[in-house]
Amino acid sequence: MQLGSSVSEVHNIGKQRLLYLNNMGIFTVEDLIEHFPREYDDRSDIKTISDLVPNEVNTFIGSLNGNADTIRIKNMVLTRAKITDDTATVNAVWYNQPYLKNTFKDGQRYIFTGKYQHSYGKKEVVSPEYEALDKGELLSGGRIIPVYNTTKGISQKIFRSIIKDTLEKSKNQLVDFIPKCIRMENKLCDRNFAVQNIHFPEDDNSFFTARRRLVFEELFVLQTALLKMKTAVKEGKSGIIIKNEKAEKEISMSIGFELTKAQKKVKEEIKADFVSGKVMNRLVQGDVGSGKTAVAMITSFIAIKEGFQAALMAPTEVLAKQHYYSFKDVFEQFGVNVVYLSGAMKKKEKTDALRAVEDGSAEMVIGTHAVIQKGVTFKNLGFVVTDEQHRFGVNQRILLSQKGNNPHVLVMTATPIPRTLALILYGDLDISIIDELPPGRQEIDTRAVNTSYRPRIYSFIKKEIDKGRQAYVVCPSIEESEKRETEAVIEYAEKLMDYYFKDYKVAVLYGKMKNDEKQSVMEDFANGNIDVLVSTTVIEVGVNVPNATIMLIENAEMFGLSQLHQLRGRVGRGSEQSYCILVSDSKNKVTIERMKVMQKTRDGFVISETDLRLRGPGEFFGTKQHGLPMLKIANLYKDIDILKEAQTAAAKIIEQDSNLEQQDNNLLNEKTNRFFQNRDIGI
């Protein structure tokens, strides 16, 4: 069985499984082979009957005493059987499987697992798996057992035993695509081997061994592919040259404050691009408020000095419009020309901004997905920023620096992630971090309590109300449907209106409603009109208002540790003190943990740490939203220092052959070239 054949090739699969296995992504040997195992379920430790631990799952050996029947209890079919050995007698029940009472045979002896429980005064296994023990090696018990993801209509033990069938007929076959001098200096082991024993391992060691390598593998490959692509961009282009001091001494002196020192360095690294002569692929990373749209204003204002045009596209309206008012009110000093342009606008008005960005007089344009579509034509585009750069996928940026002749490309994103993770997600681009807060900005106390505090909370808010402050107050459906989402935060705000805050201006906005009354509702809470703003999450994302002390987020155990910072960053962006409440009456340790850690710590980096750990790569990066390929075995969490062995033996690989085009690395090459083929991957 070669592997490349179909999986129908395999014993025991017909055309229904094999609609099954196809709707898993598993079209080939070499795709099932390669379907690891999700998790283990140790199942060595064989109990006699009578030493069977009520309430858990047991394994043990028995024989059939006579043979199995049925009894039909309204709708539904019990099969039972009485199992015996030399100490006991136990009886097993399976529901609405009568086959099962021709497949077992009086005296034969099978392994049993399943969770032993008395049931009205019954001692019996309910719904055991088994596995005739005259059958050969044992593949569901007696051993530690592989659990897969599957599909309703392949059982785990159906799909064990097609996995072991196809290793079987496929002994061997699989290459080595990892160069030799990587697999001795990281001492790993034979991929035939690795694969075999990462399915069913035949010791401890032997199952390490196999997922090291096999998890190495993966991130080896993943991250020689960003940096081979990283490269390509680099060695393929020649960057414009932008110089032009005095631009920047003239914008720097009215944007009102003093960089931090964190803000010029990363201000000087894309300098160094600039006059590099290559074309820049930055991601500038900070934390929420750590001032990373006042270092973008600065290098705009120098590339457009310099004669080009410079562009910025934000993921939300409100917060495109947000950043035109505050590039407009700096720009405009100096004659600077900026366009705003969405998909919302009127058609008079977009096709005056497009003829604008056409004929060059848009200097600088500022907008949504809208400024990557068909019909905007720059003249001269030399420098593009992408800003909350997580919400879009690489595609999407590559659309916007297309725009242009190459322009210097500048991403940046307020989602704390670790260095190290930050070059998987971001691998095709070079780093820098801000990671200090501007001074004057005052710690944000945090609270989590129950909702047997909420008088308490709303009495302090018109408290704060009462001083000239205004409030937010994040409200989530317990439900996952955006109309659910949409009457939850209706029904809150109404309440807060009828019985809290009768005198005071209480508005609400979320993702349904129309983007000109969503940025009306920002226009007057961001003028003061408004004191209380009950919102969904669509204030996450880059609202500025100085003047909003508190943020108030009832559920908070719906959010992930990073969103909730995120939240908390909307408030604490004026000189008054300001305060986070998080509401949550959930129990739930993991829960209860997180509340802590967000009272603990305002640095987003140690948050997304602890995220990470909490939730798990999965949650954390959420692939629809971050676009990380989906990875068959490693975790980014627990395997982190595999991960840094891969990325090192990565750059060494690159930095020896960077299109890996000498012999020692064609396989690998052909395997990172089909690593990325129809993935959108948001990088």
Contents of the next structure:
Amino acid sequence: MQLGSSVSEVHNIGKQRLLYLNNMGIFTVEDLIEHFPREYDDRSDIKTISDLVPNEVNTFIGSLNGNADTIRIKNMVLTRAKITDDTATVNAVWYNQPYLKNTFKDGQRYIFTGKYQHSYGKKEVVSPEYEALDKGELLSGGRIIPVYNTTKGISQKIFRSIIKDTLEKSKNQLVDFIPKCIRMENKLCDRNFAVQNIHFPEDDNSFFTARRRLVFEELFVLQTALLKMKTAVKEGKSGIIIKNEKAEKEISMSIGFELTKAQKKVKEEIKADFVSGKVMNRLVQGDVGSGKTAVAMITSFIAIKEGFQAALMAPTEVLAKQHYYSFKDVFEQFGVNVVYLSGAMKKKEKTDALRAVEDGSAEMVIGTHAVIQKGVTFKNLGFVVTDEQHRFGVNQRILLSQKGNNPHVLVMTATPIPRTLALILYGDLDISIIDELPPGRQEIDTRAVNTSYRPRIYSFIKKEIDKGRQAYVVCPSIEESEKRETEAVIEYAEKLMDYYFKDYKVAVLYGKMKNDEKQSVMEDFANGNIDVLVSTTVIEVGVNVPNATIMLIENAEMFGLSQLHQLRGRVGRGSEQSYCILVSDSKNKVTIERMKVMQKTRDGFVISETDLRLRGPGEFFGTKQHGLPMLKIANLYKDIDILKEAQTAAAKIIEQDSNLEQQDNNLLNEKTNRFFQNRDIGI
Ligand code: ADP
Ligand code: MG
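Pass me the form predicted together with ligand ADP as well; I've looked at the form predicted alone already.
Below, the chain from earlier opens the complete complex, with every other chain and molecule after it.
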């Protein structure tokens, strides 16, 4: 069997199973053997029947004592058998598999794995998996058993045997695409050995060796692909030179505050990129409220005064509009034309906006995804900013940077990501960090309470409103369906309007609302015409209303820590003391610990590290927000050491051969080229 052969050539795969496998993305023999186990089941401990542990899954060997029989109970068929070894006899039972009666033969020996149930006075092994002992190497017991992600129509048992068979018939054909020097240096085992042992480990040691090799391989390819892209971007094109000291002085005067040290540092990094002759590709990570917008504003202004167009793209209409107004406020004093662009605009407005973008009279273009659509042509785009980067995919970012003639690209995110992970997510970018908040920010008083506190919370909110403040209430974002979510928010808001907050102005905001409705609610809230804004997480990103001092989050356990942190960042933006109240009735230990962390710290990096530790990367990145590439085997939390090794190795290879043109790197080159094609990654 060749690696490239269709899986239809594999024994036991007929039309139907072929279809199932294809649906899983498995087409060739190679795809199949690179479908690694999801987890393992340790069945190496074989018990005697007298030693079976009650109410646990046991593996044991025994012979059929007589033939199996079947009985009918209601609409069920039970198959029963007695199984004996030197020590004792035990009953086994299977449901609705009448054919088993003829499968088992009196006196034949099998290895079984199943739960030994003691209940209602009965003692029996329930639906054990079985495998005849005379068939050569055992697959279902006496060893560590691989467990696969599989689909309906192919059981674990079948999957296991298909893989085993395929591995045997396609032995030693895998070629190694990791260059030899890297393999030696990092003590990686042979690829064939690794794939063999990831499925059916000979022993613990072989398993660890195999896994380490495959994890390394996966991360190494990822890192190499990213680095290659990064160097190509840097080397391939020459960057526009943007330099304008005078513009910087002008704008800095009218921004209304002095930049923090951290803001200044990042601004200088951007300016250095502007004059480097290379194309900038920079990520700014800065906690909520750290003042990323000001940095974007100043640097955009410099680019515009140097004669270029600048563009800012934000993930939501609300946020884009907000940026539009704050840029307009400052830029118009200098006669800079700021133009808004969104998919939701009226036709005429849009046509006008597009024309202005095309003829260059739109100097600062701010908008949503609409900015990267076809048909948007810039005259002279020199600088592009995307805000809240984690909401965009790498492709969108690339689309935007293709809009002009190699414009400089700045991406900003408020999601603090542990540094090593940032390197994976944004490996093709240079990273700047704003690690300081503007002066005078108050600690946000954060409390975690249960629902019995609601009346007290509401009266507290009223007191604050009476002092002139405003409040956000964020309702459970149960992912179930957007419809349910909307209903929940509306219901909640109605309760407040009809009852607790009858005499106050309460409004709702949710994703499904029409854009201009959303916009007008946000404006009303920003202008102080709304006291309590009940919303879904649409307000999570970037919204800035300094007079809002209370953030009440219902069902706080439903949110990731980083998300809670983002939400909390909506308050504490003005000079008044602000509060964040997390409501949850959950008694789950992890939840309790997560709520504690929120009360203890406001450092986004600490919070994201904790989130990662408590929930693991699956959950951490679970909301797809981060667009982390799908990894087959590496676990970014557990495998951080291997990640570091892979990063070092990738850097070394790219340093020696940035386009992977040397012969030794041929296979690796192919692999990295395919990397971005095969995966829908949003970095
Ligand atoms: P984020 O980094 O979350 O996007 P923003 O750019 O929205 O933060 O800034 C948050 C608030 O802080 C805004 O009201 C902004 O005007 C203010 N701000 C930003 N930088 C400073 C500074 N250096 N001094 C005082 N206020 C600042
Ligand atoms: Mg922001």
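Rigid core here is just the name for the largest C-alpha set that superposes within 1.5 Å across the two forms. Please read these numbers as outputs of a predicted model, since none were measured by experiment. Positions refer to the first chain, counted from 1.
Per-residue C-alpha change between these two forms, R72, threshold 2 Å, rigid core fit:
Yes, the C-alpha position differs by at least 2 Å between these two forms.
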